[in-house]
Every structure is written in C-alpha cells, then in structure tokens.
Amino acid sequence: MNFIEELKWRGLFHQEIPGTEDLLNKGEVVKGYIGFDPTAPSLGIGNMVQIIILKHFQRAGHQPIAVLGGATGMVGDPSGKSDERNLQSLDQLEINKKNVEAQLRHFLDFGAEKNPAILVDNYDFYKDMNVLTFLRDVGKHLTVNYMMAKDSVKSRMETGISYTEFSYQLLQAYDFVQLYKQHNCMLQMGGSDQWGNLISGVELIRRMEGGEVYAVTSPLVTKTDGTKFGKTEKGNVFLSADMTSPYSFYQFWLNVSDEDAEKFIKIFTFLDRPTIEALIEEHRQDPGRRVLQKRLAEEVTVMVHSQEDLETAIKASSILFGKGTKETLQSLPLRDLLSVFEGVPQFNIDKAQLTDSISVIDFLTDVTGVFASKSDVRRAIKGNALSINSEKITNDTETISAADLINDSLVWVQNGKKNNYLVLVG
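Could we see that chain alone as a structure, in the form predicted on its own?
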C-alpha cells in the first residue's frame, strides 16, 4: 500500500516535505509519529483523523509512534487558537493522560510482529532537564524571528501570546529531535495547522544533529455547512462512552449531510475504494434511504466502541419512532436511555411516592404534574393516545408502582406520537 496515495484519495493529504513519498516507498520500515496532548479527559472525534492516519501508516507496513503530550499538555498549543488556553491542574492532566493512553492503545496495534506501534510520553524528554539546559542546548538553535514567522504565533500577535504558549513550538520541535535520536524516527505527521511546528522540528534536527527528516500534514476536517466538525449543539463529540454515549455517537454520524457522508466515509472508515465508490453510487440513486450515513455510523461506532454498542444504539434509535417495547427499554443502559430522551421534558419524584400501586391518573397529575388535570389524562386514554413505557393505557383504572420502573429509575410517558415526557425517580 502506498501510504501517500492512500491519504490522497481519502482526502487526508494536504502537504509534504519533498522526498517524503520517496522515503516511504523504499521498501524499508519507516518510523513516524503524531502527538496527542491530553487537554481533556477524552480524545474527541477531531483527534480521530490523526489516529486513523497512524493506522493507515501501520497498515502500509511502517511503524507508528503515538506521542502522549505529558509535557506539551502542560503548556498548551496555540495553533488554531485565538485566545490563551486555560491551563489544567497537574492532577487533571494525569487523569487525562491515562484516559488518552487507553484510547490510543484501543486503536493502534502494539502487538504487531513486524511494525508494532510505540507509545512515548514526551514528559520523559524533559523531566530531568532544567530550564537553563533547555535554553542553552535547544533554544539557541531557533531564532525568535524564525518562530514568529509561523502561523500559530503570527496569528496571535495582535491578541497576544504568552511566553508559555510561544515556547510550545520549540518543545514540539525538540520532541522530534528526541524521537529521531532515540527511535530513528524520520517522519512527523499532523494537521495542516501544525505545519509550522513540524517544519521547526525538521529544522531543529538539521541544526542540532545534521539529520534530514520529513513531514506530512492532513487538511483540517470541515463540514459543508460551515459549522465546526466534531461539535453539536450539546458540545464536543468524545470517544469516551462516559462523555458521549454510544447512542449519541451513532446519531452524530447518522445525521450528517449527504455531502459530508461522501467525504467522511473516506476519512473515517477503512472500507476499500471499490466498496466506498459503490456505496456512494447506491446512495445517489436513492438518497432517502441514507445508505451512506447508516454504513458510516455503523463502521465508526464499531471501531470506537463495539458491535454490541452499535446494536444497542440502533435499538435505542428505534424508541422515539414507536418501535421500542418495554423489554427494549429494560435492556438498554441508563446512559443510552438518557441520551435518547435528552431534550424531552423531565419531572423528578421521590421513589417513596411509588412504594405502593397508585392509579395512573393520580401518578400523572398529583404525583408528577405531567398532565395539568385528571380530565386531560382521561381524554388521552379515551383517544388511545396515552402510553407508559411504550405500553398503551386503555382504561382509567390502571395502576403503576416501583415494579414498573425502567432501569429502576425512570418512567417514559407518551401522549400521542410527538409528546414525550420522562419521569426520573430518585
């Protein structure tokens, strides 16, 4: 597999230092790296682009190095930022590091026979170095003028940039020096906004070690409607199931536009070119079936979570479309149920109020306040519009108790097809 050609047809190639493709096509295993700063408790789907590039690199027969930014995460990368980052506490950074490391190990093959992935924490490069040594031995090699010419710094000159963030470029460059010396790493990869940092690393190796190394970047992923990729109205889409439920994760991909689906299925899946081109053609013949979105959502959800999580997400997706049964509801994890009902009006009651069976009418009025009056409940029952936990209420003598709770903690109330309510029982 030609790594650069693979990136190009998938829309993952932006720029390279001349000679990069020749290096990769010599038939030798090349070591290349991408850095991941632990600035949050989980990586987001924006980070997936770089993870996938490392996977393609490994699939092409080369050896990927994932660099965990234990040091650079303390400083904050100014690239693509208009304001100074808020620095995280050291304790939080340690938590973030453990989570990010686990995610990287999930995606990359560290047990491959010929080209196993390598994980490096760049904190190890600096933990025994004092600031004077760094300034003398490293900082001496790049001028301020050289560093200020890079976009990540130049774009911040009007709004201001601290010395801390200004130094990030030098730290990332020195990471490359250490990887070159310790692992014979010849290539650094990253997003197009990282080009200046990558070039600084190439230049620092030339000046400090007399070595020739290479760099390649990928374009920043954007959505066709102009909104930022990886964010929804609810916030960032994370790879952690605790921060973005598998249901919400699945729904994100399922709801992308037709144009984005054609682009994303190349970027975020490992389906081969004939399969993707056939899917695109099938989708164009009948866009209403949303063939692309469904396959994209399935592939990415299984890759990030699991086949079981995908099946649970599909099951959860059926609930609000009238296909959910009480058994379905009981089988779903609470996090997925709450994701399904996000935005639905919610009412909170104490579990003690359900120790004995009470009439559905009293439950929906006096206990919860879901309905304004008992006559409103009776009208809904008479009109065959009222359901509790996906089961129709057919007469006004029916009762409800703690035994009817879903996940021992909630009740789903429907009044017709469009009016949904959730009663949370604590």
Second form
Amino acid sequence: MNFIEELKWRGLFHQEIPGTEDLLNKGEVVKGYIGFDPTAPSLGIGNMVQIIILKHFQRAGHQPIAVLGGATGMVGDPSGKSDERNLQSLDQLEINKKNVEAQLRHFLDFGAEKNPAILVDNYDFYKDMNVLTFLRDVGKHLTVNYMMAKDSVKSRMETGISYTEFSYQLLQAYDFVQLYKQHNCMLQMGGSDQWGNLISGVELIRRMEGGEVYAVTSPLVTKTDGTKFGKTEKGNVFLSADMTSPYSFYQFWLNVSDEDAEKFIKIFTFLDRPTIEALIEEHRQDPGRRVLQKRLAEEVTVMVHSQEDLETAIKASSILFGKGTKETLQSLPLRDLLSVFEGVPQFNIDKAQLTDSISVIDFLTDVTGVFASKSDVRRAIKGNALSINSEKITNDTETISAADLINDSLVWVQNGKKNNYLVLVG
RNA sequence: GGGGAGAUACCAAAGCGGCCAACUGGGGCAGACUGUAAAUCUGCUGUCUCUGACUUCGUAGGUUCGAAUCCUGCUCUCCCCA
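Please move on to the form predicted together with the RNA, as the form predicted on its own is already shown.
Then the entire complex follows, led off by the chain already shown.
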C-alpha cells in the first residue's frame, strides 16, 4: 500500500494537487514537509495528526522534513482565526520552540539510514534577510489580489487583518521555496485549513524557480457529537506530560464515543488494516467491553508517553473508577499513590488541624476548601455522592480525624464518580 | 427632544400584595440504569448554627401588620415619533 492509499483508508486524505501520487510512486525517495508553529508550550493532539502523517510518509520510504516555525510563529497564521491574535513574546516563543522541537524529535526517526527525518527552523531562512530583499525578491511574485482571494484572508476583510498576519502566507510560501532549493523538497502537507497556504507556496515556486511541486492535505479531525476535537472541559489535550498528565491523556482516549473510536484508531495508531478491522468487528459484537477505546488509549499513550506511564495510568484508573477499597489504597507506597493521583486537584493542610476529630462538613469547607459551601457538602451527602477514602459518607454528622489518613499523610475525597480531590496533610 | 415598554437566580422566562427562596425550560451537579458511553428516568441547583433561621427579584427610599408584586427618585436597556 502506498502513502496516499494509506492516508485514504485511514481517513487522513482530503485533497491533493494532481500528479502527487505519481511523484510518490516513482520509486524514488521524495522529501516532503509539514510545518509546526510554536504557538503553545506544547503541541496538542490536533498537531499529532500532522506528526503521524509525517511518520506514515517516512514509513512509506520517503524523507520527512519537520519545519519548526521559528519565523512563522512570530507572525501568526490567520487561517481559521476570526480575530487578530496577540503576538507572543519572544521569550515565550523561545521556550515553545525548545519544547516543540523536543516533541518532534520524539516521534520521528532521525537515525534512519536511507531516509532520516530532517528538522529545519524556518527562522534560519529569514534571520539574515533584509526587509527590502524580501519585498523585492519574494513579494514581487505574488499579487495582493491573489493573496486576498484566500479564505483565510477574505474571511477577515470585515473584522480586519493586520499587515503582519496578511503576510503569513507569503512567509509560508517562501519556506517552501527555500526547502525546494536547499533540500529539493517536492511536497508540502498539512491540514485542510492550510490548503490556501500550501497553494501559495506551489505558486511561488512556479514563478520564482519554474519548479513543479505538490501538496496534500488531511481533513480536519471531527467528533460525531459536533464538539471540537482535542478539547475537554478542562481545556486542550497536550502531548506534554507537564500540561496534560499521562493519566488524563489516557482517560481522554478511553472516553471517546464508539463511532469516534473506529475513526480515531485508524488515524492515531499505526496498527495495520487487518488488526484494526478485527478490533472493530470485535467491538461491534460487544461494545460494552470497549476494546477499541482501550486499545486506542493504550497505543496512543505508549506512543506519546511510555509503557510505564501507561501502566500508571491504568492503575490510577482502576483505583479511581474500580473497586479500590481503603485497604488497597493503604497498601500502595506513597510515591505510587501520588503518581496515581497525578492531575487530581490537591489541597494542602497542616497536620495540626487534624489533631481532634472534626466533622466532615467542616473538613471539606473551612479546613480544606474542597467545597465552596457547606450546603454543597450537605447536598452531595444527601445525593449519595460523597466518599472519603472510597467509603461513602451517608450522614452529615460523620467526623474525620488523623486516624483516617492514608499513609499518615493524605485523604482522598470523591464527589460522584468523576470528581476526585486529594488532601495532603503535612 | 417627545412618547411607550422593561430591568427577576448561570441563561431564558413566569409571578403582579400574604399560599414566594420564587412556576417552567435550558445549562450545570449528583443518583439509578449502563460500558468511566449514548439515550432515558429521578433528585438537587442562595447561605447558615438546616424539620428552622437569615439574605435575595436593577438601585435608593416610601406605603402596608405584610412587597419580587403598590408609590417616588435614580441608573441602565429596548421600542416608536422628531
């Protein structure tokens, strides 16, 4: 199966410039690139789609170039944005760049013999360039009329677009020119929202260099319920363990709906077609077992984090959602307990505050602040929703004391099935 | 500038002197069922010293035994005419 066919059955193909497939099937190693702007301290799972496409590209025997948007990140892509964005500070950009670069290195194979991945920072294309040079040598080749016809710009004509963001497509186009000249890069890939920018690059190469290059886009990943992919109530799902704990990351995939699971397992894992089709079949037989979600969550967590992180995440899930009794909690060493509860909101109190036994209501409000009001606590107790150390609180006169601490240092509070809090006593 | 309508809890929207902490819908939270899903059903959704008390219906006063409800000033919003 060739690269384009692979993308197609996985649902990763949107459109191409005619001739792209022929180029890739010649049996030669083709260089293709995708750009990643360092707009956040970490890539999110939306960006992961593009990384995965680069990996498929590499697996198909071609040579992937990951372009770090050191320059484009300074300007800001108007694509898909209804308002002008604030520029990021240069310091922040520097931090973002370091992180994004590390993440790209984590996924792509830079040691491959025949087709090692290449990392390029597009800042290098511009750092020694004069504005006037840019205007004379680059800007002269595309008309404003042409640039304004792009959706990304056109949709902003009402609300306004700065000259800076307007110039973005010219920068991205010139990236392609440089990659074409320096690396003989023949293909640019990206999300479907990037189509306009990719075409600008193709056009610019035709005019400046007389070269014929190609472009492929992938569809926007969507969810069946219409909500935005890659976000939870708590915000974006990031690839960095510091920003989205491996546990939350694992949970995100585990909670995917049945229809989405069939779609996502094709997009986000490298399992081959027979394996995936067998899994889907198995899942349809007995959706309750959620084999798809589990496998998806496992594969992606290992790929992004590690086998070890996956095991911790599974263990955490079984304690948080399973029948973890107080005894099993007591049996775990403190270090593991803390990692199980990583990402769970934590409250710190002083041990002196627990010398006498105090009522659960006071403990959860005045002492720790887990709940905003005492009425809230009473409601939770009435609704049979509140547990402390996995034991249901059924009466609002119950008390808590130092003897109830797990490992002599913490209290686990649950409100309902999904809201966990940890009180650290030190 | 003249005339009219309105301002109620997270949102929408009833209530128009005591039965109002305030109908109903949405949202949110929880419970049941389930698969840590969807759908469905149920409860909750001002605070507290919680079978009761206290503070809330734009804002400041007033009438009344009693006001979200009536009166007055103020602020803001909308509509019509100029």
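Rigid core here is just the name for the largest C-alpha set that superposes within 1.5 Å across the two forms. Numbering follows the first chain given and starts at 1. Just so we're clear, the structure is a prediction, and the values are computed from it rather than from any experiment.
A displacement of 2 angstroms or greater separates the C-alpha positions of residue 361 between the two forms, with the rigid core held in common.
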